[in-house]
Amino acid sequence: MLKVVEINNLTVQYPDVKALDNVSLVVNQGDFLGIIGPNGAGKSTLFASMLGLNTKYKGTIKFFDEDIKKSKNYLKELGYVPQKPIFEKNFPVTVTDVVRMGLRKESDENKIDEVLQQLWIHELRERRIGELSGGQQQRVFIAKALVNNPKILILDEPVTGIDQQSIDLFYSILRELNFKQKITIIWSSHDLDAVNKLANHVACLNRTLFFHGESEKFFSDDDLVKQYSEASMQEHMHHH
């Protein structure tokens, strides 16, 4: 198995809280990893560290066997879709413009059409991004992440605030990307059912790593699922 990501003893300490405590995990090529955990569990901190946006951590993060503090080469193999892409509603950019922003080489212009077709948004290519529904916008941001043929796709709770029909389509697209194109997917989600159906590995995060392994093993263990649900509930109550 080819390791594409290796995280060892990752600890992130903010002034008032330890966001991540000694997290270690490995992601192999072709994996579909679902990261689950309550709000405040450290999922966004984990992604920020992996993307090089947060460099104040202890431990090591390696992509393709290279420490990301020593080399930024890995970034060109990554596609990232944030939870809620921020843009001005009246900003006059079209779908094609947004996807083009993800391109590295001018010559790959025809790759734009290819990903738009793949994500069923080809007919929207001249529409302004602000005119689209939440689900359509999210597919545009995935197209932007895919236009460079990344080996790894990182998705931070990508279906927040999207209608169910768009979510179903979105999940079938993810399955296709992982299964047919062999893209390694690392995806954080609150939807346990979807994680159970789509991901072959699960990481349960609540500042520390509470479980990391095959999703079948996690979901067939009632005690684990119960423990996870209780931790989520406590965290939820704590935040309110």
Given for the second form:
Amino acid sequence: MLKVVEINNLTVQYPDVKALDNVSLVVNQGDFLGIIGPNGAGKSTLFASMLGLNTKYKGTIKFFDEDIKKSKNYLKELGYVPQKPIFEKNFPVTVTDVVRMGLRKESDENKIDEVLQQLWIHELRERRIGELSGGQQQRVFIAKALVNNPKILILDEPVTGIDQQSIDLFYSILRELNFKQKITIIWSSHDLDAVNKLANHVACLNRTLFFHGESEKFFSDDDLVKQYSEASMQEHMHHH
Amino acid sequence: MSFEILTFSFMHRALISGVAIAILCSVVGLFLVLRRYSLFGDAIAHSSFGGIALGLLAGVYPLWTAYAVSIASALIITKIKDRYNISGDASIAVLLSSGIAVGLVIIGLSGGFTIDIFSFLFGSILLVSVDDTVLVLTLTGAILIVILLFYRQLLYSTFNEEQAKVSGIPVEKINYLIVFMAGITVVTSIQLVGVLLISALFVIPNVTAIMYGKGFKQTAIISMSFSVFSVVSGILISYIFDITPAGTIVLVAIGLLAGTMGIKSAGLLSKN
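Can you swap the form predicted on its own for the form predicted together with its partner chain?
Expanding to the full complex; the earlier chain stays at the top.
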């Protein structure tokens, strides 16, 4: 089994809090990994470190057996869909413009049409990005992430504030990408049911990693699920 | 009224450099406006005031010292902003006031050279020389080529810095490139509208064009058209009625913006 990601003893210390404590994790090719954990569990910090946006960490992160502090080559094989893409609402770019930004080689221009069709947004291609609904925008950003034929797709809780129909469509697209195109997916989510249905591996994060393994193992262990749900609920109450 | 004015060679030089500056300001300005850096042009222009005063004091051609001071202070303020985490608008205020302060002190020390300074404050497009025109065309061409070469990087890092970084774009270097190009553009444009009105050319045609354009290239082309129209008609109108060109150019641009807002309120433009 080819190791796509290998994280060893990752620790991130912020001035007032330890965001991640000694996290080790391996993701193999073809895995569909759901990362779950309450708010503030360190999911965003984990992603920022993996994407090279946070470099102040202890431990090592390797993609394809190469330390990311030594080589940025892995970014070419990676597509990233942020939680809620931030841009000026009236930024004058069309859907095609946004997807083209992701394109590394200009020669692959017809790849744009291909991903737009695959994500059911081809008819929106000349519309301005700010005019679209949240669900449509999200599919545009997935298209942008896919336009270079990535081997890995990283998605940061990408269903916040999106209607149920779009979420269902989004999930079926993810399943297809992993199942048919064999893209390795690393996906953080609050939606335990969706993780249960889609992911074949689960990582439970709350600053430390307290479970990582096959999805079936996690969801058949009532204690683990209960433990997660309670932690999540406490966090939820805390936030209200 | 006749077309006689179009036969004067000073008018040819004014129109040629005016059109080049109009195109340059609208393209560079589009990136600044979309980065919420609209007043950056103004700040660089004010710092160039210090550079101009320095040149007049030292007996060097003032535009050369203006280029040096403006580009250096724009890059330094960007560095300071990143290092000490100062917000964009505050760093612009620092740059803006320090340029004027340096200029005023130098003017005071030299006993004043008010006449020369005025042409830089308010522009003097009808006085551009052949050398000035060649310089304007060269710099405009060079900056447009750089923008075309780094088009994706410039657009992507303006749209979303974080995602651009993940896509492997050297965002910090691109930020410095934009600041550097803005510095050159501002000083080059001083002759057209002067230090005080420069940000108008950076901002107004772009704010207008964003209401029309769908995609980025379309918006850039619309903005250039508005900008060129404002500059050419501004120069001609001001000559015919014997009023100041800089003020007239900016008023034409504001007129286009006001008209666009009117069209939009009437519901004739799609809501963007």
